[in-house]
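One chain comes next, on its own, written as C-alpha coordinates: the form predicted alone.
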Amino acid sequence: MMRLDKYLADSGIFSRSEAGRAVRSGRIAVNGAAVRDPSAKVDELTAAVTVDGQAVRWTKYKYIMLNKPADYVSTTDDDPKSVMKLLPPEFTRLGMFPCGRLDIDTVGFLLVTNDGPTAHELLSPKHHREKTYGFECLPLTMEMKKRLESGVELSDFTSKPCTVQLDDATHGRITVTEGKYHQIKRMFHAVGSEITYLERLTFAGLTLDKKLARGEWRELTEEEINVLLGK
(Lines of atoms letter the chains of each structure in order from A and count residues from 1; the text may use other names and numbers.)
(Lines give C-alpha, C1' and ligand atoms only; values in the text may rest on other atoms or scores of the structure.)
Protein backbone atom coordinates (compact mmCIF):
# COMPACT_ATOMS: atom_id res chain seq x y z
CA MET A 1 0.00 0.00 0.00
CA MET A 2 1.17 3.54 -0.69
CA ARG A 3 -0.09 7.09 -0.32
CA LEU A 4 -2.27 8.31 -3.15
CA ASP A 5 -0.12 11.38 -3.82
CA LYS A 6 2.99 9.18 -4.05
CA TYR A 7 1.16 6.79 -6.39
CA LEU A 8 0.35 9.67 -8.71
CA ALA A 9 3.85 11.15 -8.54
CA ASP A 10 5.44 7.77 -9.19
CA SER A 11 3.22 7.39 -12.26
CA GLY A 12 5.10 10.35 -13.73
CA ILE A 13 2.11 12.61 -14.41
CA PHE A 14 2.48 14.97 -11.43
CA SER A 15 5.10 16.17 -9.00
CA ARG A 16 4.27 15.24 -5.40
CA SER A 17 2.86 18.74 -4.66
CA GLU A 18 0.86 18.78 -7.90
CA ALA A 19 -0.55 15.37 -7.03
CA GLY A 20 -1.71 16.67 -3.64
CA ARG A 21 -3.48 19.61 -5.25
CA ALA A 22 -5.13 17.36 -7.83
CA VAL A 23 -6.45 15.06 -5.09
CA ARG A 24 -7.77 17.89 -2.93
CA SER A 25 -9.53 19.45 -5.93
CA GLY A 26 -11.54 16.26 -6.50
CA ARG A 27 -9.91 15.27 -9.81
CA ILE A 28 -8.84 11.82 -8.56
CA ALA A 29 -11.01 8.72 -8.17
CA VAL A 30 -9.97 5.37 -6.72
CA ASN A 31 -12.02 2.33 -7.68
CA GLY A 32 -14.74 4.65 -8.97
CA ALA A 33 -15.01 6.85 -5.86
CA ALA A 34 -13.63 10.38 -5.55
CA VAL A 35 -10.85 10.74 -2.96
CA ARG A 36 -9.76 14.11 -1.57
CA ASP A 37 -7.16 12.99 0.95
CA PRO A 38 -3.61 12.87 -0.53
CA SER A 39 -2.50 10.57 2.31
CA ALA A 40 -5.19 7.96 1.55
CA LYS A 41 -3.65 4.52 1.05
CA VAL A 42 -4.09 2.63 -2.22
CA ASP A 43 -2.97 -0.79 -3.32
CA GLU A 44 -0.60 0.07 -6.15
CA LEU A 45 -1.00 -3.39 -7.68
CA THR A 46 -4.81 -3.56 -7.85
CA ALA A 47 -6.27 -0.06 -7.45
CA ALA A 48 -8.10 1.52 -10.40
CA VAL A 49 -7.05 5.17 -10.25
CA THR A 50 -8.25 7.87 -12.63
CA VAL A 51 -7.39 11.53 -13.18
CA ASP A 52 -10.25 13.52 -14.70
CA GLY A 53 -11.74 10.20 -15.75
CA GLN A 54 -8.54 8.97 -17.46
CA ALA A 55 -6.89 5.82 -16.12
CA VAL A 56 -3.48 6.12 -14.47
CA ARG A 57 -1.19 3.10 -14.55
CA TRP A 58 1.40 2.71 -11.79
CA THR A 59 4.47 0.62 -12.49
CA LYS A 60 7.60 0.10 -10.45
CA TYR A 61 9.78 0.80 -13.48
CA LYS A 62 9.28 3.08 -16.46
CA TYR A 63 10.77 2.69 -19.93
CA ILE A 64 10.94 5.58 -22.38
CA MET A 65 11.88 5.56 -26.07
CA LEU A 66 13.49 8.91 -26.89
CA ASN A 67 14.46 10.03 -30.38
CA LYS A 68 17.63 11.85 -29.40
CA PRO A 69 18.50 14.96 -31.41
CA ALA A 70 22.02 16.14 -32.14
CA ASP A 71 23.77 18.47 -29.67
CA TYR A 72 22.25 16.76 -26.61
CA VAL A 73 24.35 14.76 -24.17
CA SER A 74 23.40 11.42 -22.63
CA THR A 75 23.70 12.44 -19.00
CA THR A 76 21.61 13.10 -15.90
CA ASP A 77 23.83 16.05 -14.94
CA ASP A 78 22.16 19.46 -14.58
CA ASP A 79 23.23 20.44 -18.07
CA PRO A 80 20.90 22.50 -20.30
CA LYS A 81 21.72 20.07 -23.10
CA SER A 82 21.11 16.91 -21.08
CA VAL A 83 18.67 14.53 -22.79
CA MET A 84 16.71 14.56 -19.53
CA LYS A 85 15.70 18.17 -20.32
CA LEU A 86 13.62 16.74 -23.18
CA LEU A 87 11.47 14.82 -20.69
CA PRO A 88 9.07 15.96 -17.95
CA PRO A 89 10.90 16.88 -14.72
CA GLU A 90 8.93 14.19 -12.89
CA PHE A 91 11.02 11.57 -14.69
CA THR A 92 14.22 12.91 -13.16
CA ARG A 93 12.58 12.80 -9.73
CA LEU A 94 11.75 9.14 -10.40
CA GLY A 95 15.48 8.44 -10.81
CA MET A 96 15.34 7.84 -14.54
CA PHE A 97 18.53 7.87 -16.59
CA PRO A 98 19.76 7.15 -20.14
CA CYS A 99 20.55 3.48 -20.67
CA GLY A 100 24.00 3.84 -22.20
CA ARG A 101 25.22 6.83 -24.15
CA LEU A 102 24.99 8.26 -27.62
CA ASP A 103 27.67 10.73 -28.73
CA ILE A 104 26.60 14.36 -28.76
CA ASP A 105 26.24 14.37 -32.55
CA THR A 106 24.70 10.88 -32.79
CA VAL A 107 20.91 10.81 -33.06
CA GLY A 108 18.17 8.21 -32.71
CA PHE A 109 16.93 5.61 -30.26
CA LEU A 110 17.91 6.22 -26.64
CA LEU A 111 16.28 4.19 -23.88
CA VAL A 112 15.56 6.08 -20.65
CA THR A 113 14.54 4.09 -17.58
CA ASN A 114 14.77 3.78 -13.81
CA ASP A 115 15.28 0.01 -13.99
CA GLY A 116 18.92 -0.27 -12.92
CA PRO A 117 19.23 -4.09 -13.03
CA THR A 118 17.83 -4.32 -16.57
CA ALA A 119 19.96 -1.40 -17.76
CA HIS A 120 23.06 -3.16 -16.41
CA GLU A 121 22.13 -6.36 -18.24
CA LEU A 122 21.36 -4.55 -21.50
CA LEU A 123 24.75 -2.84 -21.46
CA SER A 124 26.78 -5.85 -20.33
CA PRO A 125 29.07 -7.07 -23.16
CA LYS A 126 28.47 -10.70 -22.21
CA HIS A 127 24.78 -10.48 -23.17
CA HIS A 128 25.53 -9.36 -26.77
CA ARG A 129 22.45 -7.15 -27.19
CA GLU A 130 22.44 -5.86 -30.74
CA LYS A 131 22.30 -2.21 -31.77
CA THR A 132 21.85 -1.12 -35.39
CA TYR A 133 22.93 2.28 -36.67
CA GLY A 134 22.26 3.98 -39.98
CA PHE A 135 25.34 5.81 -41.22
CA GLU A 136 26.75 8.12 -43.83
CA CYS A 137 30.49 8.03 -44.39
CA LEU A 138 33.36 8.77 -46.71
CA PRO A 139 33.47 6.13 -49.47
CA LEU A 140 33.72 2.60 -48.11
CA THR A 141 35.16 -0.16 -50.28
CA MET A 142 34.22 -3.83 -50.04
CA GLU A 143 37.62 -4.53 -48.53
CA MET A 144 36.96 -1.92 -45.82
CA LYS A 145 33.54 -3.49 -45.21
CA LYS A 146 35.11 -6.92 -44.71
CA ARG A 147 37.63 -5.48 -42.27
CA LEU A 148 34.86 -3.84 -40.24
CA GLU A 149 32.86 -7.07 -40.14
CA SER A 150 35.77 -9.25 -39.07
CA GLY A 151 36.77 -6.98 -36.16
CA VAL A 152 39.06 -3.96 -36.11
CA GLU A 153 42.14 -3.63 -33.95
CA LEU A 154 42.01 -0.30 -32.14
CA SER A 155 44.47 1.21 -29.67
CA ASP A 156 42.76 -0.23 -26.58
CA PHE A 157 40.71 -3.19 -27.84
CA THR A 158 39.71 -5.18 -30.91
CA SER A 159 36.09 -4.77 -31.92
CA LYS A 160 33.94 -7.88 -32.11
CA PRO A 161 32.66 -9.12 -35.47
CA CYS A 162 29.69 -7.11 -36.72
CA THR A 163 27.39 -6.84 -39.73
CA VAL A 164 27.55 -4.05 -42.31
CA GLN A 165 24.88 -3.57 -44.99
CA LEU A 166 25.71 -1.09 -47.74
CA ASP A 167 23.16 0.80 -49.82
CA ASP A 168 26.01 2.41 -51.73
CA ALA A 169 29.60 3.39 -51.00
CA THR A 170 28.62 6.10 -48.51
CA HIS A 171 25.35 4.91 -46.91
CA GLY A 172 24.38 1.83 -44.95
CA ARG A 173 23.67 0.19 -41.61
CA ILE A 174 25.97 -1.41 -39.07
CA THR A 175 24.90 -3.82 -36.32
CA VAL A 176 27.18 -4.20 -33.30
CA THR A 177 26.95 -5.86 -29.90
CA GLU A 178 29.28 -3.44 -28.15
CA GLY A 179 28.96 0.21 -27.27
CA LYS A 180 32.35 1.55 -26.29
CA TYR A 181 33.31 5.21 -26.47
CA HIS A 182 33.15 6.51 -30.08
CA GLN A 183 33.48 2.88 -31.16
CA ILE A 184 31.83 2.99 -34.59
CA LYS A 185 33.54 6.24 -35.53
CA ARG A 186 36.88 4.79 -34.46
CA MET A 187 36.26 1.58 -36.41
CA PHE A 188 35.54 3.48 -39.63
CA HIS A 189 38.57 5.71 -39.10
CA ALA A 190 40.76 2.64 -38.56
CA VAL A 191 39.84 1.18 -41.97
CA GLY A 192 40.36 4.47 -43.81
CA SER A 193 36.87 5.98 -43.83
CA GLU A 194 35.06 8.56 -41.67
CA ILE A 195 31.55 8.66 -40.23
CA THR A 196 29.71 11.85 -41.22
CA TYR A 197 26.26 10.92 -39.82
CA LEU A 198 25.16 8.28 -37.32
CA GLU A 199 21.65 7.34 -36.17
CA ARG A 200 20.73 4.50 -33.83
CA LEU A 201 17.81 2.64 -35.39
CA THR A 202 17.40 -0.35 -33.08
CA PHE A 203 18.35 -1.27 -29.54
CA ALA A 204 18.01 -4.68 -27.84
CA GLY A 205 15.34 -5.96 -30.21
CA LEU A 206 13.33 -2.72 -30.39
CA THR A 207 13.07 -0.38 -33.38
CA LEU A 208 12.87 3.39 -33.21
CA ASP A 209 9.29 4.54 -33.75
CA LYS A 210 9.24 6.43 -37.05
CA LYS A 211 6.39 8.60 -35.74
CA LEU A 212 8.71 10.19 -33.17
CA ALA A 213 10.34 13.38 -34.39
CA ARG A 214 13.76 14.34 -33.05
CA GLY A 215 13.40 15.25 -29.40
CA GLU A 216 10.08 13.44 -29.01
CA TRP A 217 9.48 10.45 -26.74
CA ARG A 218 6.91 7.89 -25.68
CA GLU A 219 6.61 5.12 -23.14
CA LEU A 220 7.27 1.59 -24.35
CA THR A 221 4.24 -0.58 -24.93
CA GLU A 222 3.74 -3.67 -22.80
CA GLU A 223 4.79 -5.81 -25.77
CA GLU A 224 7.99 -3.78 -26.22
CA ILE A 225 8.80 -4.04 -22.52
CA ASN A 226 8.43 -7.82 -22.74
CA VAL A 227 10.88 -7.88 -25.68
CA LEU A 228 13.31 -5.71 -23.73
CA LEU A 229 13.08 -7.97 -20.67
CA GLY A 230 13.32 -11.13 -22.74
CA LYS A 231 9.88 -12.43 -21.78
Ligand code: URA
The other form holds:
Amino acid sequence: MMRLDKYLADSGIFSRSEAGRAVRSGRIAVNGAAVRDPSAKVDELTAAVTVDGQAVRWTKYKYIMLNKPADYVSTTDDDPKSVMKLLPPEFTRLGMFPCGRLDIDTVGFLLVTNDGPTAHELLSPKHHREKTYGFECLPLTMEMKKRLESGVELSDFTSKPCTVQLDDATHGRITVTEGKYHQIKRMFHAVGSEITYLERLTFAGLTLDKKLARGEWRELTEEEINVLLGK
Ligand code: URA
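What would the structure be for the form predicted in complex with uracil, rather than the form predicted alone?
Next comes the full complex, this chain leading.
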Protein backbone atom coordinates (compact mmCIF):
# COMPACT_ATOMS: atom_id res chain seq x y z
CA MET A 1 0.00 0.00 0.00
CA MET A 2 1.21 3.53 -0.67
CA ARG A 3 -0.06 7.11 -0.53
CA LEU A 4 -2.04 8.21 -3.57
CA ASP A 5 0.14 11.30 -4.16
CA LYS A 6 3.27 9.12 -4.13
CA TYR A 7 1.63 6.61 -6.48
CA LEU A 8 0.95 9.43 -8.96
CA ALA A 9 4.41 10.97 -8.58
CA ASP A 10 6.05 7.54 -9.06
CA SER A 11 4.08 7.09 -12.26
CA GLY A 12 6.07 10.04 -13.62
CA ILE A 13 3.16 12.25 -14.63
CA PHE A 14 3.21 14.71 -11.72
CA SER A 15 5.63 16.03 -9.16
CA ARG A 16 4.54 15.19 -5.61
CA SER A 17 3.01 18.66 -5.07
CA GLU A 18 1.24 18.62 -8.46
CA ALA A 19 -0.11 15.19 -7.55
CA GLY A 20 -1.48 16.59 -4.29
CA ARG A 21 -3.22 19.43 -6.15
CA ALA A 22 -4.64 17.05 -8.79
CA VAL A 23 -6.07 14.80 -6.07
CA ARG A 24 -7.61 17.70 -4.10
CA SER A 25 -9.22 19.08 -7.23
CA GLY A 26 -11.06 15.79 -7.80
CA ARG A 27 -9.27 14.70 -10.98
CA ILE A 28 -8.25 11.33 -9.58
CA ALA A 29 -10.41 8.23 -9.16
CA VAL A 30 -9.42 5.00 -7.48
CA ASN A 31 -11.39 1.90 -8.42
CA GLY A 32 -14.06 4.08 -9.99
CA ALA A 33 -14.60 6.51 -7.08
CA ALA A 34 -13.15 10.04 -6.85
CA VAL A 35 -10.61 10.38 -4.04
CA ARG A 36 -9.71 13.86 -2.77
CA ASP A 37 -7.25 12.95 -0.02
CA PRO A 38 -3.63 12.84 -1.23
CA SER A 39 -2.67 10.69 1.78
CA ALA A 40 -5.30 8.03 0.98
CA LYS A 41 -3.67 4.60 0.76
CA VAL A 42 -3.86 2.65 -2.47
CA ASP A 43 -2.73 -0.86 -3.28
CA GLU A 44 -0.19 -0.13 -6.02
CA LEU A 45 -0.40 -3.69 -7.35
CA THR A 46 -4.17 -3.89 -7.85
CA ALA A 47 -5.70 -0.38 -7.76
CA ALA A 48 -7.28 1.02 -10.95
CA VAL A 49 -6.29 4.70 -10.85
CA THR A 50 -7.38 7.32 -13.39
CA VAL A 51 -6.44 10.95 -13.99
CA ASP A 52 -9.24 12.84 -15.76
CA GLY A 53 -10.64 9.43 -16.70
CA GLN A 54 -7.33 8.19 -18.23
CA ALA A 55 -5.78 5.10 -16.65
CA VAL A 56 -2.36 5.46 -15.05
CA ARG A 57 -0.40 2.49 -13.91
CA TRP A 58 2.17 2.41 -11.16
CA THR A 59 5.31 0.47 -11.95
CA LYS A 60 8.33 0.13 -9.78
CA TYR A 61 10.62 0.95 -12.68
CA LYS A 62 10.33 2.95 -15.87
CA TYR A 63 12.05 2.14 -19.15
CA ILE A 64 12.42 4.73 -21.90
CA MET A 65 13.68 4.33 -25.45
CA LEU A 66 15.34 7.60 -26.45
CA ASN A 67 16.54 8.35 -29.97
CA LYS A 68 19.62 10.29 -28.95
CA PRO A 69 20.59 13.19 -31.19
CA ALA A 70 24.18 14.31 -31.73
CA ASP A 71 25.57 16.97 -29.35
CA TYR A 72 23.94 15.44 -26.25
CA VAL A 73 25.93 13.82 -23.47
CA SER A 74 24.97 10.51 -21.80
CA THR A 75 25.06 11.83 -18.24
CA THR A 76 22.77 12.67 -15.35
CA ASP A 77 24.93 15.72 -14.48
CA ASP A 78 22.97 18.96 -14.54
CA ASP A 79 24.33 19.94 -17.95
CA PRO A 80 22.13 21.72 -20.55
CA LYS A 81 23.37 19.12 -23.04
CA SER A 82 22.57 16.10 -20.86
CA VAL A 83 20.28 13.58 -22.57
CA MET A 84 18.08 13.90 -19.46
CA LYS A 85 17.12 17.40 -20.69
CA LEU A 86 15.30 15.72 -23.59
CA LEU A 87 12.97 14.02 -21.08
CA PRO A 88 10.39 15.37 -18.60
CA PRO A 89 12.04 16.63 -15.37
CA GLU A 90 9.98 14.05 -13.43
CA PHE A 91 12.22 11.36 -14.88
CA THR A 92 15.30 12.83 -13.26
CA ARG A 93 13.37 13.11 -9.99
CA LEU A 94 12.51 9.40 -10.28
CA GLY A 95 16.24 8.61 -10.37
CA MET A 96 16.36 7.68 -14.05
CA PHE A 97 19.70 7.54 -15.84
CA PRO A 98 21.08 6.51 -19.24
CA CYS A 99 21.96 2.81 -19.28
CA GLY A 100 25.50 3.05 -20.62
CA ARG A 101 26.96 5.78 -22.77
CA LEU A 102 26.86 6.84 -26.35
CA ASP A 103 29.54 9.31 -27.43
CA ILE A 104 28.47 12.91 -27.91
CA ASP A 105 28.43 12.48 -31.70
CA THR A 106 26.80 9.01 -31.66
CA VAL A 107 23.06 8.94 -32.28
CA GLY A 108 20.31 6.37 -31.80
CA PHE A 109 18.98 3.97 -29.20
CA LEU A 110 19.70 4.93 -25.61
CA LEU A 111 17.82 3.18 -22.84
CA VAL A 112 16.94 5.41 -19.87
CA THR A 113 15.69 3.71 -16.74
CA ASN A 114 15.68 3.77 -12.95
CA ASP A 115 16.09 -0.02 -12.78
CA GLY A 116 19.64 -0.15 -11.40
CA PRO A 117 19.95 -3.94 -11.10
CA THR A 118 18.80 -4.54 -14.69
CA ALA A 119 21.00 -1.73 -16.04
CA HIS A 120 23.95 -3.31 -14.26
CA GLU A 121 23.20 -6.69 -15.85
CA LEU A 122 22.67 -5.25 -19.31
CA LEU A 123 26.03 -3.52 -19.19
CA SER A 124 27.91 -6.44 -17.72
CA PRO A 125 30.22 -8.05 -20.31
CA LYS A 126 29.26 -11.42 -18.81
CA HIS A 127 25.77 -11.16 -20.26
CA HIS A 128 26.84 -10.65 -23.90
CA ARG A 129 23.85 -8.49 -24.80
CA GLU A 130 24.12 -7.58 -28.47
CA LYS A 131 24.18 -4.05 -29.82
CA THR A 132 24.05 -3.24 -33.51
CA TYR A 133 25.41 0.03 -34.86
CA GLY A 134 24.93 1.46 -38.33
CA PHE A 135 28.11 3.19 -39.48
CA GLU A 136 29.77 5.27 -42.13
CA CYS A 137 33.51 5.03 -42.31
CA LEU A 138 36.59 5.57 -44.42
CA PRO A 139 36.80 2.71 -46.96
CA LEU A 140 37.03 -0.78 -45.49
CA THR A 141 38.60 -3.61 -47.46
CA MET A 142 37.48 -7.24 -47.01
CA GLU A 143 40.73 -7.84 -45.16
CA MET A 144 39.95 -5.01 -42.68
CA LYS A 145 36.40 -6.34 -42.25
CA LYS A 146 37.80 -9.78 -41.40
CA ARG A 147 40.15 -8.26 -38.84
CA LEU A 148 37.26 -6.40 -37.19
CA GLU A 149 35.22 -9.60 -37.07
CA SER A 150 37.88 -11.81 -35.58
CA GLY A 151 38.82 -9.35 -32.80
CA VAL A 152 41.18 -6.41 -32.77
CA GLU A 153 44.00 -5.86 -30.33
CA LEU A 154 43.61 -2.45 -28.68
CA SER A 155 45.87 -0.83 -26.08
CA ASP A 156 43.89 -2.17 -23.12
CA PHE A 157 41.92 -5.16 -24.44
CA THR A 158 41.24 -7.33 -27.47
CA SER A 159 37.73 -6.99 -28.83
CA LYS A 160 35.60 -10.13 -28.94
CA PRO A 161 34.59 -11.62 -32.28
CA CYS A 162 31.73 -9.68 -33.84
CA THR A 163 29.84 -9.46 -37.12
CA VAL A 164 30.15 -6.76 -39.77
CA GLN A 165 27.77 -6.43 -42.73
CA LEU A 166 28.89 -4.09 -45.48
CA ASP A 167 26.51 -2.37 -47.91
CA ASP A 168 29.53 -0.91 -49.67
CA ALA A 169 33.09 0.00 -48.64
CA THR A 170 31.97 2.91 -46.45
CA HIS A 171 28.55 1.88 -45.04
CA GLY A 172 27.33 -1.04 -42.97
CA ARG A 173 26.33 -2.45 -39.63
CA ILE A 174 28.41 -3.94 -36.84
CA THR A 175 27.07 -6.11 -34.02
CA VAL A 176 29.10 -6.37 -30.83
CA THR A 177 28.47 -7.83 -27.38
CA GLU A 178 30.72 -5.42 -25.49
CA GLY A 179 30.50 -1.74 -24.72
CA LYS A 180 33.95 -0.41 -23.92
CA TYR A 181 34.78 3.29 -24.14
CA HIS A 182 34.83 4.46 -27.81
CA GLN A 183 34.95 0.79 -28.74
CA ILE A 184 33.68 0.87 -32.30
CA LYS A 185 35.70 3.95 -33.20
CA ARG A 186 38.84 2.44 -31.71
CA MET A 187 38.31 -0.88 -33.52
CA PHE A 188 37.95 0.86 -36.89
CA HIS A 189 40.96 3.06 -36.20
CA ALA A 190 43.02 -0.01 -35.29
CA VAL A 191 42.38 -1.65 -38.68
CA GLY A 192 43.21 1.53 -40.62
CA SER A 193 39.74 3.05 -41.13
CA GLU A 194 37.85 5.76 -39.21
CA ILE A 195 34.21 5.99 -38.17
CA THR A 196 32.59 9.14 -39.57
CA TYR A 197 29.01 8.41 -38.42
CA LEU A 198 27.65 6.02 -35.78
CA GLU A 199 24.06 5.20 -34.93
CA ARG A 200 22.93 2.56 -32.44
CA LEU A 201 20.11 0.57 -34.02
CA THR A 202 19.52 -2.18 -31.46
CA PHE A 203 20.21 -2.72 -27.80
CA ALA A 204 19.80 -5.98 -25.86
CA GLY A 205 17.27 -7.51 -28.25
CA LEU A 206 15.28 -4.29 -28.83
CA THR A 207 15.22 -2.27 -32.04
CA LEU A 208 15.12 1.50 -32.24
CA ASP A 209 11.58 2.57 -33.15
CA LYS A 210 11.75 4.17 -36.60
CA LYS A 211 8.83 6.40 -35.70
CA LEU A 212 10.95 8.23 -33.14
CA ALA A 213 12.72 11.24 -34.61
CA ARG A 214 16.07 12.22 -33.10
CA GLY A 215 15.45 13.63 -29.64
CA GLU A 216 12.10 11.83 -29.29
CA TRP A 217 11.36 9.10 -26.78
CA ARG A 218 8.70 6.68 -25.71
CA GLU A 219 8.16 4.19 -22.92
CA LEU A 220 9.00 0.58 -23.73
CA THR A 221 5.98 -1.64 -24.28
CA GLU A 222 5.31 -4.47 -21.88
CA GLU A 223 6.56 -6.90 -24.52
CA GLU A 224 9.81 -4.96 -24.92
CA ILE A 225 10.32 -4.83 -21.16
CA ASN A 226 9.95 -8.62 -21.05
CA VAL A 227 12.63 -8.99 -23.75
CA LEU A 228 14.90 -6.66 -21.79
CA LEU A 229 14.36 -8.56 -18.54
CA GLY A 230 14.78 -11.92 -20.32
CA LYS A 231 11.27 -13.05 -19.33
N1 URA B 1 31.38 2.75 -29.77
C2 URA B 1 31.88 4.00 -29.94
O3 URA B 1 32.98 4.18 -30.39
N4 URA B 1 31.08 5.04 -29.59
C5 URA B 1 29.82 4.88 -29.11
O6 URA B 1 29.15 5.89 -28.84
C7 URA B 1 29.34 3.59 -28.95
C8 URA B 1 30.13 2.54 -29.28
